[in-house]
Amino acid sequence: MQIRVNGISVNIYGLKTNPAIIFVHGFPYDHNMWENQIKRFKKDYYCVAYDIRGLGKSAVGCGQFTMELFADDLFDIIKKLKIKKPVLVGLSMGGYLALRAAERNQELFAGFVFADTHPRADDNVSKLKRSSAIAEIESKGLKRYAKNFLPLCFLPDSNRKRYYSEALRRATKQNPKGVKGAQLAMLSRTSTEEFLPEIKKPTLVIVGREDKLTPPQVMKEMAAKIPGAEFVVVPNAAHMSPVENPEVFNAALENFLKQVER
């Protein structure tokens, strides 16, 4: 079932009486990146996967986004659907959002899964890279940008696989204004690193072994700052671990979910 909450396209799978999971996608993708996870968990869990504002089928509006606005959208979805104690799963940009949501109100959630992400704000070099990406989209188009960026997210041999082709196809069909807006939100986000020791909920930190954007060592250090956090490395995967190796990712997620008290 698909509904809209303040312009956000929200997709719902499974029975509401089951424990809830909210999946938050990465950049520049949409909720479809969680296809393998939804297929695996919708029988036993109430799965909610939505398109972040400006991406997928969600409203673009002015394209002037912040991570705070993204978090507000998440809280609105939880309120509208009356979701009680979901486990929040966020990858990359979705992880930035999940970390900010946890910082603002972790009591809304039963647990957190931070996948291929990190808590730090952009340094000056990263801000300049994002500014250049916005300029590239503006001057040369989204298709060229996506073809240059997506290979950084996947293993080299992924370029020959169906899931890479599908991810590229969907990325190139995004609204350029929404993609640039997402870059603005990431560029301007605050650090959540000092908050990590304050996380009191069960947490899984998971990363692809070949992730070059958020390397395993960076995420291992992040996990070490979260009390009791579990750390898992997914083999045969880069930045898009739930897409490239869904079997291992899903097994780790299933094991984690069994340990979460509702």
The other form holds:
Amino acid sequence: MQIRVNGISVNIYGLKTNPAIIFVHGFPYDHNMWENQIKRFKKDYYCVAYDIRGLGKSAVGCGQFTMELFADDLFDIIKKLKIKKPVLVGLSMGGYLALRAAERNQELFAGFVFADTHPRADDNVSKLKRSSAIAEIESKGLKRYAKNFLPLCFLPDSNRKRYYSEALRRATKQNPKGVKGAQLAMLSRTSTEEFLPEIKKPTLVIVGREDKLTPPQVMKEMAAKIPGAEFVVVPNAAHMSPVENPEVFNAALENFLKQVER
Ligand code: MLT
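Which structure goes with the form predicted together with ligand MLT, now that we have seen the form predicted alone?
Up next: the whole complex, starting with the chain shown before.
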């Protein structure tokens, strides 16, 4: 079932009486990247996967986004759907969002899964890269930008795979204003690094072994700062670990979910 909450397109699967999971996608994708997780977990869990503002089927509006606005949207969804103690699963940009939402109100959640992400704010080099990306999308178009960016997210040989062409197709169909807005939100986000030792909920930190954007070493250091966090490396996967190796990703998620008390 698909509903709208303040312009956000929210997809719901499974029984509301089951324990909840909220999936938050990465950039420049949409909720479809969680297809393999939804398929696997909707029988036993109430799965919610939405499109971040400006992406997928969600409203674009003015396109002037911040991570705070993205976190507000998540809180609105939880409130409107009366979701009780979900496990929050965020990948990369979705992880930045999940980390900030946790920092603002971790009591809302039963646990966290931070996938292929990190807690730091952008340094100057990254800010300048994002500024160039915004300019490039404006002047040369989203298609060209997406064609250059997506190979950084996947294993080198993945361009022959169906999931890669599907991700590229969806990315190039995004509203360029929304994609630029997501860049703005990431560029202006705050660091959540100092908050990590204060996380009191069960946490899984998971990363693709070949992830070049958020490498395993960076995520291992992140996991070490979160009390009791589990750290898992997914083989045969780069930055899009749930898409590239859903079997191993799902097994780690299943194992983690069993340990989370509701
Ligand atoms: C993502 O996968 O969400 C992006 O690579 C995150 C980023 O650009 O920092």
